[in-house]
Amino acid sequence: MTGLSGARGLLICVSGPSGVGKGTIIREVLRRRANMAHSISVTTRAPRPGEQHGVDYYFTDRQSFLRMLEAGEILEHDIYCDQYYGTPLKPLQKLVAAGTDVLLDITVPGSLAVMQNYPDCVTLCLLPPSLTELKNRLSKRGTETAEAMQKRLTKARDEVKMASSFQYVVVNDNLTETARQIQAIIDAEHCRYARLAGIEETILAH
């Protein structure tokens, strides 16, 4: 990945089934932690009630999304329930190059694509305590038709089975505890020797 290699910031991919609470958890981690940003995805789906363009997502039409894809402006993309989702590349490059940790809220295949393009990324699979609880959360959201919710639940089964492809797995049963675990993962990643290579020479030189 040109422009990303050698950067000091961490690229943290947070994936999991629809309704698992990725957006809520990411907002909580951002609230608790300085020098961290959220990579805003671009999507062709319609905004849900309360969602804002440029805050929750960049909302666009299919034709514009495909133009961005063709121009190489999308790091990764996926089609989920007949809608396109992708990660804009330029804002991400700028943040990571500046040493800012960046959280990505992306689909499971999206995380797998980032792993291939940027092996230094940190991948985290957020799971529900059970499929029953996931169904309850989707129902409470009240934004899905019965058909759409069934599609998401069917997709969720496949996504849960892919947890072994990730470096970390966190079960989102409690907001506070989940956010704490994710912060611990980020702290541990910053302490990896591979990210601090040469630190001993710096210490011994002073």
Second form
Amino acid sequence: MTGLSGARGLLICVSGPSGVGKGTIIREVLRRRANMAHSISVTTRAPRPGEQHGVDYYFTDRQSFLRMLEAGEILEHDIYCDQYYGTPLKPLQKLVAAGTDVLLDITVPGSLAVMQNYPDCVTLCLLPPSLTELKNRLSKRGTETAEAMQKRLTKARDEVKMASSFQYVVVNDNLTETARQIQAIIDAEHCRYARLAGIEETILAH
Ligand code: ADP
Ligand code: 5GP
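Okay, that is the form predicted on its own; can I get the form predicted in complex with ligand ADP now?
Below is the entire complex, every chain and molecule, led by the chain shown above.
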């Protein structure tokens, strides 16, 4: 994965089944913490009511997506329920270089790809308390047709089974508690010695 070596901000990949609460929890963590951002993905899926171009996603067509891919403008991408989703590289490079922690809302294969090519990243699998609760959340959100919802729920079983591939697993039962746990993970990651290498010299110099 090119162009992310020497990054200072954390890259935090958040994966989990559709409807588990990835978007909600990312918004909550952003609201609570300074110096954090959400990586805005490019997608060929149609906007849902209320979603804004450049805020929730960059909505585009298949041809433009493939052009970006070919031009090397996308860090990783995946096809989910017949639509393309990808992480734009440049904005991410800018953010981490400036020391901003970035949350990526991406598929399981997306997280695995980032992990393989950028081992410094943090990977987190968000799980629902149960499949029944996941169904409730998806139907309550009401953004998918019955057919699309069924497709997403079928995928959900495989996504849950991939939990062991992640560094961290958080069960999103109570939103406040989930946000607290994710913040604790981010704080702990900042205290890893590997991220603070050389700190002794800095301290002993004064
Ligand atoms: P995702 O981004 O993973 O597809 P969303 O963030 O859109 O999921 O959340 C799906 C639905 O579940 C939304 O209606 C949201 O308000 C709700 N939700 C999210 N987290 C919780 C929670 N901890 N408890 C109850 N409902 C939740
Ligand atoms: P949704 O259509 O519900 O917004 O997103 C569908 C799936 O695509 C979710 O699992 C979400 O995490 C994932 N996704 C969103 N953006 C990206 C991206 O840039 N890359 C990858 N690999 N997955 C993404």
